[in-house]
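One chain comes next, on its own, written as structure tokens: the form predicted alone.
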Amino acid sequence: MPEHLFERVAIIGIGLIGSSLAYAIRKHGAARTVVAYDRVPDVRSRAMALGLAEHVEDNAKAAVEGADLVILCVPVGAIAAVMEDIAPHLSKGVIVTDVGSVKHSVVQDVMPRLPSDAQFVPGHPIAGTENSGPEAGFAELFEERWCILTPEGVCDDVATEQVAALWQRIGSSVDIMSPEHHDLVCAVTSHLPHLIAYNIVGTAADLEEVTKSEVIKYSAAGFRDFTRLAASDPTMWRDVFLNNKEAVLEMLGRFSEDLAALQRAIRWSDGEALFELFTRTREIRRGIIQAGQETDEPDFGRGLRQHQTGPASKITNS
């Protein structure tokens, strides 16, 4: 294994994500230099004084000049507009990358732009907190983690087997599916989830702002867990829901005849069926633990290991 995959590696917005990347590559040495860029003045400033890359650039610009590689951590409803500020600058043979929750609608943004010397590999870390900005980040984030890449028909196995390797790196293992295949997965895994979530606070919220029930106050573990979902990042959120809107409609209409069949059997005091479904959904949580994406206490990975400072564990590709 060389000593560093790439020589520069340029991280386009220092969120949780590209934070937590920016410390996982140093810390494993990924690459020979980090550099960083975010549009915020004051997120730059807060990435320079935590030093999690060795420069911090003012510019997109800046940033991906002579870069190897160019991971893009932004929102997916702002990739167009980025590649567009930076595909004049992008280096002959560049490989790009992202950390998109969609992948088919970050596909179409990205090709028409890229440059025809230039690589897409299209990716997707399945790690993540309800905690955003530059401080939120850490470089055991992705350990431990799956992370998904969509090369089918926009790059060659090189690059794709390039990326996969930084994954890797950083303790993260890799599967390869379609982009469409990604979004019906995610759809359901994780984009309908937090819809629920975000459903269920409001809700919550409206109750106690109407009727003053201490909802809020009074909650239990269960409602406590569905708070995370709903605090995490609202601009990425929004973005994943507008650009993957067709699988999660989709997966939202299962959802909605799933739940009007739980309402019948609770109405007709259908015992036997309610008994079956959670009977069922328990076994899916114990497979889930199995299979190491969680520990065993259900507190939907308010756990996770943000103080770990050990070295990764290996992880082999799928």
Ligand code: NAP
Second form
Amino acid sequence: MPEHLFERVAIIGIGLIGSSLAYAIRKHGAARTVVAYDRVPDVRSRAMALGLAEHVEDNAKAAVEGADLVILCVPVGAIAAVMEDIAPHLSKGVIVTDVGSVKHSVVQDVMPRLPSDAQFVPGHPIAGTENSGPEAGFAELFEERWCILTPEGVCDDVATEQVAALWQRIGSSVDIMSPEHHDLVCAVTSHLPHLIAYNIVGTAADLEEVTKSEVIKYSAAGFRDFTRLAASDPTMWRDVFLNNKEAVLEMLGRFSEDLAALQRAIRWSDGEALFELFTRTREIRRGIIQAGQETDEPDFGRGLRQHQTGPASKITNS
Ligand code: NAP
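To test you: the structure above is the form predicted alone. What is the structure of the form predicted together with the ligand?
Zooming out: every chain and molecule, the one shown earlier first.
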């Protein structure tokens, strides 16, 4: 087993990402000890029963004391309160990092609360599923996935390299960018697609009365692929939209314009415009498969995944 990168890693929030990190860090021997904490006693008991960390502490203070790395795995709207709670108990020289899907607001929330002898390395693994809670976690979640770090103007190079080494150890590739650029990129690749999915599924649910269950019955025609995204954790996604307002609204404006152009093409029977767009979009999917970020199994690998025990490891949310 290679050398440990950290002595004691404290994971705050034992949901999908927190539990997957605990499993992955232990699987790859990236830390001597992994401790975890969740605010809900029942979640702590379940985490203990799953054996995902060496210790599951019953308060945040006990979890972070003595840790040389603290990973915040809570919704982005909860980061400020969690920092208030843990800041007085952080060890000298500790590195704090996070996994939040928005970066600019998280930096704003963490930095004023961070002790002066600590470093904060903002992070976001581009890996996930629509499932939540400790039972959803699995060690392979981050393998062959990207993790984005946004250290610009926030932390020093040594801390960034240490956190990058952790993600690389558990199978991810690391990319570095500014928090603002991260938020713009994710608004396009993740936040807007989720918003569209929530909207389509919401509209279909409203029409359910009219269609008399046919929406569910014939969902394989395309609708069900949106329902996977729209099943994602409501707290997490509420917080993403409230904390990445500007970038999402900018992308939404652009999306609405393009949708209006499609509407016009249909109205005026402009088959050429439709065909040209659909040909371009097909190429984009091929590119994603070639980059190893999706399966080319028929039916999105659904048949294959039915035989797997864990959640679909090929599916990526962020
Ligand atoms: P999850 O499975 O729903 O877990 C969320 C965790 O945060 C739970 O431990 C929950 O505790 C805790 N939490 C919720 N509200 C809290 C509060 N107000 N104070 C303290 N703890 C609170 O969600 P997740 O998918 O692991 O998401 C965690 C973070 O990862 C989020 O910041 C999200 O943006 C980011 N992320 C998610 C994905 C994804 O696909 N899911 C991908 C990349 C990054 P309780 O059990 O007590 O409710």
